[in-house]
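Next comes just one chain, in structure tokens: the form predicted on its own.
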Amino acid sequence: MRARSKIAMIVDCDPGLDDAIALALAACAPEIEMEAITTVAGNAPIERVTDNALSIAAALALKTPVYAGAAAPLREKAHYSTMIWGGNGSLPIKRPRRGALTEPAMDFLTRKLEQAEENSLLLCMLGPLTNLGAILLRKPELSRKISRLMIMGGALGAGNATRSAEFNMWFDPHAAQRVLSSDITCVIMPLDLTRTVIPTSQHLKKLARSEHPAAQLCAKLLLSQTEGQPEAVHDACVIGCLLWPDLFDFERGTLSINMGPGPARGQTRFAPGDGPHMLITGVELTPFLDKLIWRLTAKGMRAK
């Protein structure tokens, strides 16, 4: 029998908890092969984030190359979450051993695209899209080369940063809005889903008896920032609807982002029919959440 190819990938993220849990399942797939990792300031400022970011590769024992990316939004000053939840944005885990590349992500990225053949890249986007967003707005023909962005974002009722708006979308509209607007083939999976995805008590005491470096990591942030109560994972979703998609389901539409000032702003709007993007409406909790944690624990974790 034919072996089945890797899913080839770039993981664009702003760390962060979820963002974490999301690095340790894709760490954990023996199906996914992360070619880069690329940052943008949106939990915390990107120095912060980037350090995240070296931190959880080292502790996953991860290879794969870190860029820093945008520091702010395209049009606007940041508003960090840490200003919405407080923290600084720091993850209790040891501070990186190496530290991110000199190529800035934009640059990295463009240059990725540039090589590609058409049709060929997937890129995972758990944070704000500027990285992309600003690329798109330079060189549009740059598009054609994506197969598939798979998108973290977006909520159709509340919102987390404010009343009507997901964090990511709020933090850049302007970003988000051109990325949606491409002819890119986009998967979202919005704040509505992500936020009823919660590991169990039973599910948390898995991670903590299990040796795996995955594991440990997962359980020891689940618990640090939440007293004892579980968070939900919610950029783990994407990764575990690249691995497991049967579990999800989809409808077809078009999405859109408010970037006008004021309490809308960062909303998003979905038209059901016959439109570019996927978007994400329902999951089977109990066998993803166990599927999740079965890969978190699994022996041997690859060495990249």
Contents of the next structure:
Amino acid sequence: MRARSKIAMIVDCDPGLDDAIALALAACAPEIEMEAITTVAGNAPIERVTDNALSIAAALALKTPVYAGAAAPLREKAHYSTMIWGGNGSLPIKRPRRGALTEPAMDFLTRKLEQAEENSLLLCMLGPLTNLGAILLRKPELSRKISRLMIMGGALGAGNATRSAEFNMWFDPHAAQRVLSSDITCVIMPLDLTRTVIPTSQHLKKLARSEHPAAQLCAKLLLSQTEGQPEAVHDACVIGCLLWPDLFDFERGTLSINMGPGPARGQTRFAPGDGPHMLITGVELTPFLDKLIWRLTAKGMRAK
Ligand code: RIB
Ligand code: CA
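Let's compare: the form predicted on its own is above, so bring in the form predicted in complex with alpha-D-ribofuranose.
So here's everything in the complex, that chain up top.
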């Protein structure tokens, strides 16, 4: 995979600590132009994750528009990550002054896709796939407007929502399967890899010492949310893969999601071969973490 010089994209997310680190990294990257942030219920109810997205944007001095998305999975009741891992899902940062735009995220995304040229839109999916799943159910033909999806989700080994399912896929397996069964090219960043990407205490110290707004935000979140214990930065790996693709290994094939019900709900299956999915299978961990921290702390680079 080769890096492009300027990457325009929309980030669909459910912030979330690791979504916040991902947004901070994207904001610090001159190679990236973040056109919009759309939210989806997952880590917490839609009002809370949208509020978090707005707070993150304010902390990073981002003017990027924020659109609120789906409040519940396609077919079932929402079971937020706070119900599994505790907390109330509110990030400990200053509340936002501005609100989300009044246009719902699904309308915005549909409009963008309808107006886009074929094979032109890049979407980073950092939460459950409900927004896009709902759009493709109504207008399957819009899939051809998407150049690539970068998705955090899935687990071939142990899960985090259940023994076998990763949270984003487990929260809305029907939406996930709808998206993955389209012919869209997807780069999938699975939990098997992201759970190993944990900044060291040295990294946290570097973040805490930096005056850069992105570093301050990340230090505050990583230190406060984890009581000083470094935590995996799952969603940030997706942005890192866009920026530094050569640090990652992948295998081509086809991913599918168990739609349940039952204990296998949300479980990921991967069939290697000639499919539309690129499953990320490895990362050069130390260079990746060093680059992540360097970007977040880089002197003279202000968040956009
Ligand atoms: O399983 C990791 C994913 O779910 C990430 O997107 C994170 O935000 C979590 O809730
Ligand atoms: Ca997320």
